[in-house]
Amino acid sequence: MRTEGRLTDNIDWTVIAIYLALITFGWLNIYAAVYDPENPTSIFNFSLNSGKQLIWIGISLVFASIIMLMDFRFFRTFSWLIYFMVIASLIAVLFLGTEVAGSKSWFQIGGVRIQPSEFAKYACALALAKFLNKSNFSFRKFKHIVAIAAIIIIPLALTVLQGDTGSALVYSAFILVLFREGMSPIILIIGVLSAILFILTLLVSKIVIIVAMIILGILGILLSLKEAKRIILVIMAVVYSIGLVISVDYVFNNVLKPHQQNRIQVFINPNADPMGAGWQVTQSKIAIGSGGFWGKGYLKGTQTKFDFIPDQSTDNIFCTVGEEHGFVGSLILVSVFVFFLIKLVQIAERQKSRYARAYGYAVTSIFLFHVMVNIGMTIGLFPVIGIPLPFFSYGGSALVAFSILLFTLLKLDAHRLQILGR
């Protein structure tokens, strides 16, 4: 173990500056989203989402400060304890939780609602890093693969049972962590191709796709005549693809809920139901497009002020940016998030332990998924799944959880020279 200088000398202040800028501009945009020009009130009014968010910002900064003052070994030592405590809370909310917008994901404590699933992503990142850090860990050991799958699938399944499929989908981002730590890219490729095939099946006749799969399979076999293993792999790939194509209708009609079916149909055909399921995406694009190059100006957005867009201060906060700050403001915000993600990758790569590196990539994966999907769904590039834009959207649980997630990484990074590499 090596010694190092003062803690403040080793903290990545650039990331903290980005964090403070995002929560500040997020707060200002939350106020813009709820601002009523006919009845203007202060941004500090605690009956507004902007006033409530200011309280959550204060709470988040307290948690961030506590984390930076804690012993950095706490997180590795208690990763499993944190994981199982959060799993217990995910189970408890199924029985004791309050249902909001169709999801039973909230504990109601007085006037405050806490969403355990937001903290479950953090706990899963810690547990995953802890397991990957085992001295004898190997992706070639079947029992280790099963254990990793269980670590990810248990909170994912409990989140689905709450009716919050959007938050559950975030766990798919952990595949990037596994890929970085040595998992075969084949699984990542299969996952992406499966998603593409699923969407394609909804657009094109199944017979056409199946025939195309068979033709590609025959070509693959002809090119692999001297290698039995390749022929078997080609046959397995064709059988899997055809099975996936055949099962799409069953999954779509019997597994997905009606509102999820509507979101996928609207994603495939934005004009399918413009006054119903397509309303949100249509109005989001109108708001962003109406901002033009420079935007309409702060507090001057018309789409946002007259409630054309649902969840304006939460999941659709990016619309406010697009309408009031235009293409330039949107580009700056996206650029800040891209720079932020690049910094997180740099932090993850410079870690001396596998635990900290895996955790760093888990943090990066979670933020990447949220930023990409949240902004993508407001402009019609992704189906609407209702997840927040980190540090920008209104929501106490999300803001506190994102802050804990980030500052735990910054704490590990500040002490990286005290940890022996392996």
The other form holds:
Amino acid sequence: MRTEGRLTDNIDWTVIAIYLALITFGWLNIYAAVYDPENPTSIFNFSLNSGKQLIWIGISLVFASIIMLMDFRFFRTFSWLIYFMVIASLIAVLFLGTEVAGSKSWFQIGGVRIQPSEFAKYACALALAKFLNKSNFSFRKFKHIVAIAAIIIIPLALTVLQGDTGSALVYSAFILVLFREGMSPIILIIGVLSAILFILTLLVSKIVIIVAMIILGILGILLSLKEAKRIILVIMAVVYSIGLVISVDYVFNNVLKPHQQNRIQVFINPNADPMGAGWQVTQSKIAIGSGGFWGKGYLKGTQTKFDFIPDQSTDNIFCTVGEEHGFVGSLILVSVFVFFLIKLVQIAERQKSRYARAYGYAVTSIFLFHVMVNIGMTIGLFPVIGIPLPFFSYGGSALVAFSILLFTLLKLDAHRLQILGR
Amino acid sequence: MRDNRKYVFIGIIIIIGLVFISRLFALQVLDSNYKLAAEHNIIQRKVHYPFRGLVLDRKNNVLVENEPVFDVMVVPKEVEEDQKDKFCEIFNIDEEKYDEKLKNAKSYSYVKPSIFIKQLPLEEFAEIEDNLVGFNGFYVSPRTVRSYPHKSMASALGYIGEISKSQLEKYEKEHYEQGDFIGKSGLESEYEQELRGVKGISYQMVNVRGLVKGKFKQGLYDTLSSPGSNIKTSLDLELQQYAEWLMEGKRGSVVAIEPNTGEILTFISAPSYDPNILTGRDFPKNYQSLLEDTLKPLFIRPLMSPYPPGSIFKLAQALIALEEKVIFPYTRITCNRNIIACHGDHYFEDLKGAIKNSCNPYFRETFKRIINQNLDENTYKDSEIGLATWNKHIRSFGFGTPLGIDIPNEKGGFIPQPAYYDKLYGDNRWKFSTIYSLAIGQGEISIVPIQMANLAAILANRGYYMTPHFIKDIDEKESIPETYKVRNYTSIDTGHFPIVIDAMEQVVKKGTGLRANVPGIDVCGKTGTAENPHGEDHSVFICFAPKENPKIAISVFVENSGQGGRAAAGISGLMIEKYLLGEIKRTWLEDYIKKGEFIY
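What I would like now is the form predicted in complex with the partner chain, since the data block earlier showed the form predicted on its own; can you produce it?
The next block holds the full complex; its first chain is the one shown before.
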């Protein structure tokens, strides 16, 4: 053990300041989203989302304080326990949960609804870090690969079963953690290319893509005539691509649900059905675009006030920012998130233990995915995927879970000098 | 190497940030369409239609006013399917129609109101008003249509109708939009700018369900409507209605003018129609049937129907001859009926006698002296010079071009010029004997009835006319255009008028215009019988009264009713009696006119 300074000396106060700024600004925007100019109510009114969110902010701060006061070894010690408890709750919610808007992912306890899948990401991050921290861990061991896949896929699958595909997609962010911890980038690249190919197939005729693939394949073979291994690789890639292209229709029509098909179609062609499936994308772009450079002013937005935006205090909270605070407000918010995420990368990097570093990257990846997809969908850069904007969107479970996620990292970071690397 | 992967992370984060910021910049700063789209989303523009101005007669009788009607509006989203049967029953429409109308409304908007039943009159509305309360999604929107309490003067007042596409393109955008009404003819059209008023527009904010959430920008862009101006016309309702009554069952025109002002007192195009049928929801149907009517009630005869003037033209010919000094009051000419037919018992009259007897040979000779003044050896050339001179004079009476009355579609009639005959017969191929019919108001010549009344006014004024017009004031402020205050002098010296006027007095007292003779009033008139190659001759009469300080000048043109002395003179006489004396003593003449058997 190295020297122990006072705990407060090692806490990253910058990140805490950003955290506090984000939840405050988020809270003000939730009020703006539910504000009714004809019938103004106080921001503290507990029947409004803004009032409820204030309670959740309080609860989050309590959790944050507890975490900061706990023994930092708790998390590493009980990673598995937390993981299995959350998995148990994910299974329980399938049987005991309350269905809200098509997703059976809520526990109703009195007047409060808790969504275990929000905490599952946290648990998965802990478990993943714990596993990667194993002394004999190697990406070359098939057994280990299977274990990692299981750690990620079990909560993912349970979340899909609840009907919350959006939250399930967040687990794909863990690939970034594995990448940082030594996984070959090929998987990452294959993943990205597959997604591009999938979208491309919906846009362009399949024959064209298949022909293009074959031509690329022949070129690849010609360029690597002397290396049999590369030729095999190229052939595999071509076969995989063609297989993917052919399966797109099947996946699209049989695996995806109609509303998911719509969202992808709207993403590809936003103007096809502006009053129907494209409503949300069209309206959120109108709201944000109409904000102009300076915005319409706090509580002066019209598109969000008059209910043109669905889910405006939760998934579409960014519309309120864009409309009322304009480009300037949006620029500041995006910049703050970028700064925040870079800061998290730095924090992760300065950890001495693989456990803390992997956990740090897991936190970064989860936040990155949420920010990218949430803001991206409101400005038409991503299909509509219903996940919250961290610290901003209304929602108790999400806010508390994000806070725990972040403060666990800050706690580990505060003790980074005490956690010995290997 | 793995430590470098953190830069991949930071790179991804920064790239995503930059992509978002540039996308936001494009959406929020570069593209202004979203601002418009947002306003389009929330702003509902509401038009408040002003009251159109009233039209009054010279004694402040209301000729045109506004009548409330009620549109039943529908908001499809709020309509309940199970109320269909009951609705159809109460409002007496069949279910197919109901479905069709609802479908049309839906195709416009689910949440915005559109018209379901158009323009219910007050009495029908009163019946259903209470029933309407029970139906969700149906509302009432009051508006006004034009109403003509006296059912008179259709052709002068005109009508209003929905603005056409071509008019929309032509007129100022701020005043008209599709579906607006605009004056389509008559005074409604001429004084459209004054009558229409100013539309008020308010902008309301609505939410996604179309519910009103308040004024847009606290009403910063809202404007108030202001009613149109009231137009006071020179028409005399009483005289107009009397003359309309006399013209019932006849075809033709009556125009009465106050000579010293040019104010039109009476303006009749017969047959007419009740202007009320061109208001409200039956407009298209009624308009179509008026269009198809063989009697052409929409045709404004006093302005648009060119007739050969017949013998009334001799008055102008006499004045021109006097001015050209080719005859003198004492000039006598033999009534040589071998050259041109004549009528009545006379032989060798002076000017006065010739007018009184409407002697054709006299005026043929007179016209010959105007045309051939031996200014050129070549008789063809000489005729050309003569006709040009005559043209100059006759056009100063307001013939040949529209007078400039203040309702649209006025025609000018036709006064042939030398060039016209050159084209018709060839240069130097025509002379007096080719064109002599003009002498007695026949041949190629044509004038419209308002010009005939104007001729009477010129005689009444002894040499000038005020351009006939309807306008008296706008909103009780004197606002007659300057052109209507100018005396238009003819090229005839005032000194030549008394002899012609004396002759006109004789026409009425002892000659062909006896039926226009009103006891106690010196009426001066001239009959005409315009030859009609297509059927019975047209009966024409122009007159003014009293002889000294004239108050009224009239032209009456009754198609296919024979000599001017009968129908036309009778109607004129009765109008003078009515206007100047206030009551009709010669009821036998009314009976005669109403019976309408003039051709014998």
